[in-house]
Each structure stands twice: as structure tokens, then as C-alpha cells.
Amino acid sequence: MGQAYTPGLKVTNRVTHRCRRILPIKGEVLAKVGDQVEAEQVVARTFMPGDIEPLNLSNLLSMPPGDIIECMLKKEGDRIELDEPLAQTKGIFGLFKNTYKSKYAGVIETISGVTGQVIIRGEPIPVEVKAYLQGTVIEVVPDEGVVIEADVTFVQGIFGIGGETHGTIKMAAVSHEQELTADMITADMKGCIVVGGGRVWHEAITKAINVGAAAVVAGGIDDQDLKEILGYDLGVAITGTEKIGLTIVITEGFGDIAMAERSFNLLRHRQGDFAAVNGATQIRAGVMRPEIVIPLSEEEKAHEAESEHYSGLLEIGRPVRIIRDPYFGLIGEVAALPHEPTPLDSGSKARVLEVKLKSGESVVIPRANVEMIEA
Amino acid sequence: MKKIDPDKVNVILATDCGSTTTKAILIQKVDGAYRQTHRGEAPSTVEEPFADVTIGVQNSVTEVQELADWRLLDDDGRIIQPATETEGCDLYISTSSAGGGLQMMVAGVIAEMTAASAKRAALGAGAIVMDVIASNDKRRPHEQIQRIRELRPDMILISGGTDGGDTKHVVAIAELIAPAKPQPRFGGAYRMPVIYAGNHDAAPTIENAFDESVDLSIVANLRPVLERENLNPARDAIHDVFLEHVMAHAPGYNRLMEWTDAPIMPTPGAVGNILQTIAEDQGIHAVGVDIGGATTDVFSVFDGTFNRTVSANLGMSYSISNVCAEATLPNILRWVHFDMDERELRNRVKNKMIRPTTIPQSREALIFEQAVAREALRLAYQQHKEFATTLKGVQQQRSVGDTFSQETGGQTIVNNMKLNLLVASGGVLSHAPRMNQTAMLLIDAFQPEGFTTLAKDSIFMMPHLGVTAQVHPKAAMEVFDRDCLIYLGTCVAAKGHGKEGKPCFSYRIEGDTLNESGEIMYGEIKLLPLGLGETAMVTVEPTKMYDMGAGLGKRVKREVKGGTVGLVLDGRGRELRLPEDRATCQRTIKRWIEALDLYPETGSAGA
Amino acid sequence: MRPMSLLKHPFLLALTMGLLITGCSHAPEEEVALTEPTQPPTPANLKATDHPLDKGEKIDLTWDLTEADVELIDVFEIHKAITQVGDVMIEPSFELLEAVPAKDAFRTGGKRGGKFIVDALNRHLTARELKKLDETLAGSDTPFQVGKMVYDSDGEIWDDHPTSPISYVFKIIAVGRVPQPDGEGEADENAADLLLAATQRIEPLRAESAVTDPITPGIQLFDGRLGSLCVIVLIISLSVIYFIIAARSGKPLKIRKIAGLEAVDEAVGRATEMGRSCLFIPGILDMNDIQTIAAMTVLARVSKTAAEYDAKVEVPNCRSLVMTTARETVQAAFLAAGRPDAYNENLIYYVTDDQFGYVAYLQGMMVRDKPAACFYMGAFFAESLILAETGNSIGAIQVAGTAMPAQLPFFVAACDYTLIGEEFFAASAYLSGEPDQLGSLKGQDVGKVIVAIGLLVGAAVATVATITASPAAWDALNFILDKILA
């Protein structure tokens, strides 16, 4: 590749964030362009075709499938209620008739003379899409959904569990290195987004679930703790559908690792504000990272935006974080960018950079193993 | 597709549009033979913000034209065709696996019979099979419906029943799929393509079962009788649908399809194609493996039968955590010759999963990563063996002699003793710092028996050649032979078990550069130098407990190919057994590592 | 009216003693011979003890015997007499039991002296002994007991009563060696004949032992001869228990794959794919045959698979009871598969009790309906090949299972898979996969291994003994026959 592009996670105090809220299938859009929407507000709605229930009448009535059509008391498209007779056998000389009463309510979708199968479609399932982001509707996708925009403080995590939620931000830790333990979780955190510093312990999450916290944000988590929370070993990083009682956002990674100071300070600065959190992570084609989105209030919008020097390119002096052992989690500045591939301890040759760590030590790291951060 | 005169083709341009990178190679006629001369790479541009695959193609081709100093793109960014004395190419072809490749759902009556055949057809065509629906998959109909509704495949293949056989079950499946109204991935106005390749008697009923919301095509039954598979019509139909529907809805592919001289193939389908061509051409049994970040593909050709499997969650970055979960950490640590902290390793593995692009920096990290690769490959190969079987549901012919040796149908056709060529590709294999490591990974994971040539795909050129083989087999074969494969050497291994330190086999090697004889003990592995392009005559005589291809204790004489690694004489026995005891295991592994000089730098890590 | 006691009749005792002394002092007369016969030493210290762990039919006799004595003695004559039955004293009347070669007696005693085990002692008297007893008690009007019988004075059966112990006394007579003429080098055949004739005339010298104390063979709770069987039973039982416990605790027990049972899925699958039915024939014997019971186990599996695959299983029967059982089995299997609605009892029906009427029906039906899978499980006779060949001709996957040795070859040759004898009975453990059943299956295998080893060793020892005639080999063979096989 022509350039060394090392993407980092987005952590910014002010950005115009857009979010597409689209129905899985076509439906009705309830918001108009220009509307101010709240996080909980439904912006689009539709009905999914109901669940279908197959009934093998040929077996249920002990008759050849071909005779089913004649025996049906209802036609395709008819409505059937619970315990309503669905089909009746002819019997012998009109006697000994056998009737089947439906165990499901719905509409008869098909009647098959080949398999003797009757399919009943249940009630349509309503599907609603909420705004999630508190902001302004700037675009309506006809019959599908809306695009919402807002000026926000935006913190991206590396990995999350659980889906969309929202609440007010509450700091549990006092420093970006402090571990989040169970005794730091208090009853007044109900419905809040609890922010810890370093590693979050399993017990702390359990307690947060018990007090009814909306989400927990922390720097790191131990693999074993995650396994205990989920009840299984996570194999592939595609999350968002877990139902554990709250949403977890991990900003840095696995193990004992402190939250990046900048992320922590941003969150501390916005303590008490209303935020939306999504733990959904997908690390494959179409990368999705968990996020904490904090809409700016009117007076904050008036403040000057922080100067943006994010160029996406590695250059000397840029702050970077090392994201692979043996220096995992350490933060430093780019000290040198040698052009030629350099042999590593492992024996392979790769393009490297020299990082001056905060401790003053200087280490050589493959470029693939750092990510840029904003300090 | 336009008519091509193979003799007039001098310049071939091939691209492979992957999820992350688009790779282009240039094949030119040099001194009357086709050679791969230049290659270029650029990030793929299928997704936002570009959403046009051709941009990535143009970028990669631009790199090729700069390197080759041969103009390939005109001012409008179109590929110049045909070639003149100074510019352009005669043939432009492409494969694609962008957007997660071709994702399919297949259905059949019995999971081990028609549904397995349908799966084979789909995998052979290069698809990823998301799920197999069968009437005996132990799911209740409403669960099957739920599953069909959850999946968002690109297309559905339905088979079931022999010709003149079952209609009831196959119609029942169609009746489940029809009302479930599966949503295609690309949403919108796209009609779900459904291919029916089952009992022809049921075709009219199947047609009635589906309404206008699907695009049904009916092809010949892929299992006309249980004794025979007929997968080609179904495979061709999958390719057609792939082009007509899936590709047509992917951003920029319409333009790309206009450019190419042959239909765009799904990447894995192309790899399978070239492997099959090679195996047929040289009359060998071959296995190919491509280990990626998320998935591992295994291809095999045994006795002319091609099989492919995709192990969806065995990979080295996105899926690395899953490899650890499936193989278990103790199994992975078998291959590591020093102590490591398990808790830290688990966290490291998860960190690799969430930051998939990182590379191992230290020697320990590399050794651990290669240990994971061994297990991933082993599991993928095991899955492949379970899938690549003879047909099930076939009547057996018996004699009284079979009294005590009755074998069921559906035995695996993968036979490591017959295996001649093992080809590796994929990051962890082709980018290993030392070729010896690649060779050892292959030997440990696949455990070839007898004489097996090891090779790696130099720059993952097999997809390009696979699609080239369809239009210009000669060029594909020539390039495959000369430029595609880098021979690592040959593994000579004995099958069987004996006592540690007792003779396993004796060998005599006669070659231009290597003349040696000696004896290999059980538990020993030895590397002899035999360079690239060199060959030698090897005679081995196993002791009576071991088989090297001719039966227990029988002498075997073969010509072997050298390579960048050399000749590996493996007396560790097959199946490979590692000591249960951790300390003994570490010592054993250390001995093997030293014998093959795998990790020469003696850093701080040594045990 | 009580039987006489020996002690109360000093006369009888004196008589006995007298007889004994006479017997001892009575030395064989010497005759003129070519060579002098040897004088055997008098067997001293003769003791009779009850044989341990038997059912009351053996007495061990031991006496002093040295290796030097064996040189002088040819045989020991063992004599037995009854002295008392219940309370009735009887005048001992010795009879020769057996003549034991001196070296055998020495070997049995195992260097500690001579030994002989008196076997087959009756707890009931023989007719002759009874007659003798009658004579002894003639005129007495006292009823007496022998065994379970109570006799009145006329020797008639009077009533059943508990056993009365019989007491025996023993004596042995050592018979000296008679020198063998040196036949070697004797060229004159006539002279040899003369020599032989002369030798035969030689009377050996004899020496009689003292009479033992009276002894009654006792019954023990356990029969010592069956000790080895006890060990084998223990080994098998313990291994069964061990494997059951092991299986329960989750240890995987490797059971060899039985192709015929593995193939059930395949066969039923084939029927499903081809839209045909499965045919199950449970043999031609009734439910009291173990093979028919085993067949029901396999039927349960076949019908469960068929229920899962939604295939049709047809079971024509030639016994009404089997039909009823089959219906229950199939219904339970459909229920277990979660498809009770798909069960149709009309597919399990009775045809005829007549063997060939049944076969003719099956054949006709197979040719007409062409089932894609045929299962022959149970007891089969002449019809085995008729069925299997018909099934083969219609292209069905056929699985047979029988313990009829004569029919197995036919099934093996004509069917796709055959369960042979034991495999057929192991089916239920194999199919259920329950730890208890698997464990006992595995434990029984240990028993089979022991039997197989015993067979091999026994055959080898018998062969060696016959070929080499080595006494040690014969001893080993006798040991196996007497002690292990008892």
C-alpha cells in the first residue's frame, strides 16, 4: 500500500454526528425533515409479516394429502381463530366425522394438496425504530427511515456488549487508571451510564445490573470476567444482541488497562449530561465499534470547537498507543519513522516506527501495532 | 463473452477484488512462455465512501502499469484492449469476494444426502453456506422458518429427492421457504433468486409454491439417483445468478462486468478451479488451504473429485478467539515449548480479535500465533475430511469376505497417504518469517503421510489463475508452474507408531547435490538440504510397524522435489501424538523446533 | 428304640480290632520264583480327614511315605468300610475301592507323604450295603435312618427324616513290587514267554496299615472345586461394575462401530429421498425368542429415525404377539421423536403364522412396492436368502441381524450390512448409549477375553500333552479340567 494509514478510534469533544435510522423492511416514517427528536421517540414504524405455523393436516386427520383441500372448512386467505374448526373429514356415510380445531389464530396462507400442509400466518409483528440520537431530522428516506444529525461529544470504544441504551453520565472512578470494583457502584446509579477508569471487574458489572444501571464504560476487562458475564466464551467479535441487563463499552481492550486520559476527561467533563450508548461491535467487513454519543446543549454549542489536527497520517510527534504485546496499552509519541522494513524479534521484516514512551524509554514497534490517538 | 484466439493472447491482466484489498497481476508472454511479470495492490473500494469497486481496480492496475512501464488504463480510466505493441492487454478477467463473498442458503431432504450434495455444489461454486435446511436437521418447521427469516442470503439452492423419487419432502421445504420470504442482503427491489435442482417430478409443484417475490430457476437434479451426483448444472446456475443478481447489485460491478472478457467468478470458486485443473493435468491428488483472518478454506482433489469447505469461524484475526475456544488453550499450548501465562494469553487473543491488523512483534508472540495457526488448520482439515466423503445412501456390494469388515457409506475420500501436493496460502502461512515455519505448520497441521510435496502460493495468485484457466488454460498452467507456486520441499513421513528412539525407517538419497543415507528413529524429524529446482531419488525402507505408501514395512522409491526448505524426513509417526505431560511435551517440541531450525534467534524466550 | 452304638457294644469293637490285627499280620505267602519280590514297608500314620470345601462326598487319606518307599511299593489298595449309620453301629466290612500306583499317591501328597482323596462317598447306602445292614439288624424291631429315608425293621421306607451321618473307616494295603524280568536282549521268544509265565505266578508281598478312626464326610457351604469359577465370576462382575461406574462418571467407553446400526440412518434416508417405504421384518419366531426381543430394540431405532425423517416404516408380522409389541415399540419411538401424529398403526400388521405363506407375501410385496430399505432382524430359517436376494434385486439397502449361524453367510453375502450374533444383542446398549448398558457390555467383553484366553491355553496344553506325553503337561491339562473347568 502506498501510505501508512493507521486508523484510531474516534474520541472528540465536538463533532456533527449523523445517524441513519432505517427499518428492516419498508414501512411508515413518522418524522419530518427539521423535526427535533428525542432519543426515545419513534421515528419509523412498520409491521413484519407474522410468524407462520405449519400444520400437517394429513397426519393430524389421518387422511391422504390429496383429500385435504376438499375437507378444509376455510379457504386460503380466511381468518381463523383459536379453537375454530379448520378441517373436517368426510367420515363414513356422513358419520364418524373427525374435526381439527386450530391451535393458532391467524390467516390461512397456503393449503397444500401435495404435503397435506396448511400454513397459518400469525398476527403482524410491529417493528419500531426509535430516534436513539437526540437531534434534528435532516433527511427522510421515503418508507424506510430518517437521518438524524446533532452536534455531539463522541467517544468510540474498541469493544462492547449489548445494544442501544441511554442515560445520564455518572463517574464512578476518580482517575483514568482506577479500577471499577463492586463497592464503587451505588444505588443512585440506576438508569445511569457508569464510567470507570481502568479494568472493570465482573462483580462490579453484576452489581451495576442489580442497581439497574443503563451502561458501564471502562478502559479494560479481563477475558475471564467477560466469559462469566456472558456465560460463554466469545468467539467472534460480532456483538450487540446480548441481553445481559445493561450495555458495556470497553474503550481500550482486554486485560488490566487504563482508559485513555482524553476519553476519561471528556466523559468527566460531560458528567450529568444525557447520552446515548450502543455496545454493538462488528469487526469485519463494515466495521462497527461501540459508541457513546453525548448531544451538546445550546450553550456548549456556542463554545469554540477544539482545534482538529487529526490528519490520519503518521508523523513524528504524533501521540500513538501501542496495541500489541509486549508493550500493549502504552502511550507515547512517534519519535522516528524509518522508511525501510526492519527485521523484528519474530524474524519477519516489517515497516516500523520508533515510539518514545511517557517513561522516556524509546521502543521500536511495527507500524501495524500502533494506533493514533488524539491528545 | 467475446471469442478469444488463445494463440494471439500476449498480455493478460487479472484482478481479484477482495474485502480489503484488490490485487492485480499482469501475465505476459516472455520468450514464448507465459509469465507473471508484475503485480499491484490497492485497498478495495466496495464500501462507503467510494462504493465503486472499479476505483480499487483502477488503483491496483495503475500500480501495475507503473511497475511494468506498460500503459493499461486509458485517460478515462478504462482498460485498454486489445494489446498493441506498447500498451493494453488482450484479456482482462476478475474474481470477487468483496462484501463477504457469495452467501447462500441451501436446502435438501436428507442432510447427509441431497442436502450435502447441494452444499457441495454451493461450496464448489465458491459460496459461503450460511445454513443447510433439511427435513432431518432436528429442527421443527417453525424453527426452520425462523432461521430462514433471520438469514439474509444472496440466493437459495433447493434440492431433494431423486428423479422420480420423493416429492413430499422437497415440496414441504419449498412451502416453508416461500412464506418465510427471506430478505436478500441487498434489500430493496431485489428479488430473491432461488435455484431448484431437485426431483424433476416435483418441479411444477415447486413452481406453484413460490410467488412473484422470488426469482426461481429450475435446473437438472444434482442427485438424479443416489448413486451419482450431477453438480455442474447447479454450479453453473449459481454462477449465472451470482453475475445477474448479486454482482449486478453490488456497487460498481456493472461497469466491471462490462470490462471483463470472462464472467467474474467468486474468488474461492476460482481457486478450486485452478487446483482441479492442476490435479487433472498432472494426475495427482492435491490439497490447498487458504487461511485468512476470518475463515479458512480447504480445497482438495482426490481421484478427480473436487471438494471445498469453508470453516467460517477458523481464522487468525477476527476469528482467533474462536479458534482458541474450539481447540482449547491446552491444545494450542502443546505446540509451544516454553511456559506462558494462560490468563495473559487469553487477553492477548481477545485483543488480537478486536485489533485484527496487528502483527506479532516478539518471538514468543510469533510462536504462539503459529501454534494457534496449527490448531486452526488442523480443525479446518478435520472439518474438510468429514465433509469430503463418498456418497451416502448407496447400496453396497458385499461378499462373504466382508463379514468382519463392513464399512458404511460416506467414508472420507481424503487420504493423506495418497496426497501428492499440499499448497498453502494465507497470511500466517505465506508471510511467516521463515519458510521452514510454513513447512512445519503444514506438516504438523495436515500430517501428510508418505511422500508429499509442500508448496506455497507466492502472492495468492491462484484466484487469478483459476479464472484465467477458464479462458486460457495454457497460460494459466504455465504461470502456475513457473510463478505461482514456491516449492518448499518434500515431506517424507511414516505412518504408524512405535517406541521412542527405536528405528522407524532407513533412507538412501541419490541426487546431484544430495547423496546421503541413514536411519530415522521414531520421534525424530530431520531436515536435509535440497534446493529449489533440484530433485533427488529417495529410497525409504520402513521397519515393519510403519507404512510409507507401499504397505507396512515395504520399501518405497520416489523422486522428490527440493525447495526453499528442503527434504523433511519425519519419523514422528502418524497420527502425530504429543506427550500428555506438559514438561515432556515442551522438550519434545523443542527438539523438533531445533531439528528444523524454526526459530533461530536465541532470544530471551528459550526454555 | 435307638440304633446301637459302637461304644455300647464292646463285643463289636473287639471284633473289629481283631479283624484289623488279623489283616495286618496276614502276610502274603511266598512262592518259588525267578526273583524275590520286595517286601513293602507298612504304611504308617494313616489318617482320614474330611476334604475341605466339598459337598460331603470326599475324605482325604494321608499316610507316611518316602521316596525310598515308592521304589519298593507298586500300588496302594484303598479299602473302605462303613462303621455307623446314624446311631446304628455296623460291623465294618472292607471292600477294595481303588488300587493307586504308589508314585501317584506320592505325587498327590506332594512330598509330605502319601495322599489319596476318596471320592464319591454316598450319603445314601448302596443296595448291597443296605442288604448288609438288613442282615446286621435282622430281628431287631428298631427303625433306623439312612440318608433321608427311615427304614423299619423290614427295611421298608417308613418316613422321611433328616439325614443321618454315615461314618467310614479306611485302611490301605501296600503291595510290593514284583521284579520285572529283563526282557532286553532275550533272543529266544519262547524263553521270554516262559519268563513271563513265571513272573505272573509271583505273588507280590503286601503290608496292611492300621484302620483309621471313623470319619463322617461333612458338607461345606462352598464347593472348593468351583473356586476358580468363583474367581472368574468375580472378575467379570467387578469389571462390569467398574465399567458401569467409569461410564457413569463420564469416561468415554470405546465401542467398536457396528456398521449395520450406523447404516440405519443411511437406509432410512435413502427411502426418504427415493420416496419409498422402509420394510422391517422381525423374524419368524414369537416374542419368547431372545432374537425377536433384540429385533424390537432395532425396530425402535429404525422407527425413531423414520419419524425424524418423516418416512414410512412397514412391519408385516407372522406372530400376533410380535405385531402387538411392534406397534407399541413404533408408537413409543414416534412419540420419542416428537412426532406422535405421524404414527400409523395400520402399517404394522399380521400376515400369517405359516412360514412360507409369510415369505411369499413379503416377496410379492417387495417386488410390487420396492421398498428402498429392508431390515431383517430376528430369527430366520430357510427364508433368509429368499428375502435377501429379493431385496437385493429391487436395489434396496438391506440390513440384517440374526444369531442363526446357518443363515449368517446368506445375509452377509446378500445384504449391505449384517449384525452378527453378539452384535445383534449388543444393539440395545450400542443404540441407547446409556452408561449402564455400555458398561455391562464392556464388562462382558472382559469375560469373553478370559474365555478366549482359556480356550487358547487349553488347546495348546492339550496339544502339547498329546504330542510329548510329558507328565507335567498332562498334570497341567488335568488341572485345567479338574480345577478350572471343574
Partner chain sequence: MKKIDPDKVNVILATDCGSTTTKAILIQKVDGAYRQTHRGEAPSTVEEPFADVTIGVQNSVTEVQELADWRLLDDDGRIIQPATETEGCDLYISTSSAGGGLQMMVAGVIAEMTAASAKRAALGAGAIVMDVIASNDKRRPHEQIQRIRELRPDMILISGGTDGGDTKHVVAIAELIAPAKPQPRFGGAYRMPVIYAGNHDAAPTIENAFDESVDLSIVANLRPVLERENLNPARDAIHDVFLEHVMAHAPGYNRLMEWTDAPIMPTPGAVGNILQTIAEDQGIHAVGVDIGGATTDVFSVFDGTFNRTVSANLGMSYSISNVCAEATLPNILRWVHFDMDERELRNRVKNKMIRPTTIPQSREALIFEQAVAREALRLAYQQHKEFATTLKGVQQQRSVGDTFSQETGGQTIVNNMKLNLLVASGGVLSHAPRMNQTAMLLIDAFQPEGFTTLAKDSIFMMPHLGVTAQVHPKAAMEVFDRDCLIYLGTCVAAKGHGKEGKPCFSYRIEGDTLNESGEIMYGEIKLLPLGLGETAMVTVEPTKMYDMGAGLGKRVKREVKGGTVGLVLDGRGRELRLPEDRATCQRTIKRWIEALDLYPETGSAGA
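A quick note: this is a predicted structure, and the numbers were derived from the prediction, not measured. Numbering follows the first chain given and starts at 1. Here the rigid core means the biggest group of C-alpha atoms that line up within 1.5 Å when the two forms are laid on top of each other. First, how it differs from the form predicted alone.
Relative to the superposed core, residue 324 undergoes a Cα shift of 2 Å or more between the two forms. Comparing the forms between the two forms, the C-alpha position of residue 362 differs by 2 angstroms or more, with the core used for superposition.
Once the rigid core is overlaid between the two forms, residue 18 does not reach a Cα shift of 2 Å, moving by less than that.
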Given for the second form:
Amino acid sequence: MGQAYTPGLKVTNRVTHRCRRILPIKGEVLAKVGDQVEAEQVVARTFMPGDIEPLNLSNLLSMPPGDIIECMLKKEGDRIELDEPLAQTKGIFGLFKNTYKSKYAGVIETISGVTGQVIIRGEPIPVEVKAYLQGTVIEVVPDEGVVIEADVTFVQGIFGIGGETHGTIKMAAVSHEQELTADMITADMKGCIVVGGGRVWHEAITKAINVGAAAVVAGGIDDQDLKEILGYDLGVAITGTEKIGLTIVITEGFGDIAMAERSFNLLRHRQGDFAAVNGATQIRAGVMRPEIVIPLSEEEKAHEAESEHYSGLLEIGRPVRIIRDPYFGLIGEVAALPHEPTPLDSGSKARVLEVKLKSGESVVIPRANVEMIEA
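Which structure goes with the form predicted alone, now that we have seen the form predicted together with its partner chain?
The text that comes after this line covers the one chain and nothing more.
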């Protein structure tokens, strides 16, 4: 048997990439099929219902709940402005009236004569969806959004934090093994996607935040450094909503791990080019990996051949990363895919593969112990 399937990270010089840009609720789509869109261009927008503000007028005006309705100066559906009179008591013989002025602006949604409460719905919250990917609109989802397609250089990471951002690729490291330290971060990296090699230190990320970098990409990170950056232990299976000032993409894993040479060389080759980056990671059902997406120009499309490999296809010659001890983090190529299950040191049998490491050594390990680096 010459091939099998295994999950892996995609690292490729050229691939046709699509992304769906969808509103959370129905709204207005601003692009049409065939449009060329820029990363920061708004392609759809809507308004989310505003926050609700409950007011217990019965207590505020010191009166029974049943009397609230006849004291209202506004009715359901009316708009109320800040400090505008909302309700007024009848007073005694027309005197000593007590007036309540609204502390909120919005629309009166409900008035209850049972509870004495009035609910004001605040201003609608505008929501805009940007293209994120610089490319062509190939599909419009009516009232919801669009699908955008582009030929890109695509690098997936193993872990990230922070959401979508954009910038130009800026190499800080000169090799895929060089650690990213604070002294390598410079003022001209403002708005850039800063690329290191090996482990990134929290001091480097702090300095990158201070200079205004858009993102940091590195091979590895220590969990203690991550805690220093976030201020807490990250114990969730979904990331992407962190607000630390930039996005972080880790391509290999936790610890002193060098970036895969192929990933580093791809990013170095695209230095100075505009890229979209998303640090969102989900490790449970519906796996989502952080990514660096670099659109290709027409000239680059003419020179960059698209990968002939099928996604997920594990075959002889394909690059893989070992994800279990004792070879954790090592990169190599598939040298053989034996068909029959092979006895392991534990005494059990499993499907294995032979990996030729970059050192020249060949090791035989269970197929479950590798993650493919998709070319």
C-alpha cells in the first residue's frame, strides 16, 4: 500500500482558498459576484438589537404597579431620549407631581401594569463584515454575506490567539531556528506581520504590541510566556477573542521548537507582501487552525505551480511532523507505508510508517503519531 490519509497542517506556496464572510443575522450584502474586494472592504452589514434596560418605575415613583400605565408620558414603540420625561405621578390636587426622567435613550419596548416595569431597548448595534481575504466574490448568500476566492500562499499554524488582522510580512529572524527576542523587534514593524524562527519570548511580544505590530508568527512558545502575555492560564479549547493588541500564530507547538524550514522559507519568500492572519484556534469538533494567507499577484500566479497533492493524502515523499515522544517536533519525509499492522514496544499492533528524518535517520512509528505538513 503506497498511501493513506492523516490530518495535517497545510503549508503551500499556492492553493485556491475560499472563505465565507457571513453576518450573524440577516442584513445587507454590499458586494456582488465578480467583484474584486480588498481585505478591509466591508462586504455585508446589519444591525443587532440594542441592549435592554429594565426600569422598575413602580419603585422609582413609589406607586403600585397597576398605576404605572396611566402615569406614562410615552407609549410602547415611542422613542425616548436621555433626560426626557418618561412618567409623571398625578400628585395631590394637581400639585407635588413626581417626574421620572429617563437615564437611557432608545425605544420603549414594553410597559407592564403587572410588575410596574418598563423596558427600553437601546440603540441598534452596527455589525460589519469585512472581506478579510483579498480576492474575487464568487458567490452571494442573499441577506447574509459572500464567498470570496483567491489563489494564495497558505500557512497553517498549530495554535494561535487573537482574531483577524492584516499587514505586510516582515522577517525578524534570519533562520527557522532563531528565537524571537525583544531586541529583534523594531519601530519599523508597526502594522506588520512579524516572523520569527524558533521560540518567541513574552518580552518580544510585549515589545511588538508597544510598536504596533499586527501579528507575530513563530515556531514555538512556552506556556509560561503565554501566561505572562495573557495574564491568566489559557484553559479553553477555542481562542480568537483575546484582546492583547495583536495576533499570535505558533506554527509548531509549545516549547523550544524551531519553525518548520518549509514554512519559514515560504514566509521569507513573501516578505514585503500583504497578508491576512487569523489566530483563532479550535481543537475540538470542527477543528480550526490559525492561518497566514498571502494573496498571489497575477505575475506570481504565472510562476507558482499549484500543489498536485490531495488534501489529507499521506504518501511516500510527503513531509510530516512527529507529534509524540520520543521524536516529538521532528520533521521528516514518509519513506515507507507498510500495509500490515506491526507489533509495537507495548505489545499491541498498529499501522505504522517509516519516516526519514532530516538527520538521515529513519524511524518506524505509529501513523497516529504524525501530523502531515500539506504541501
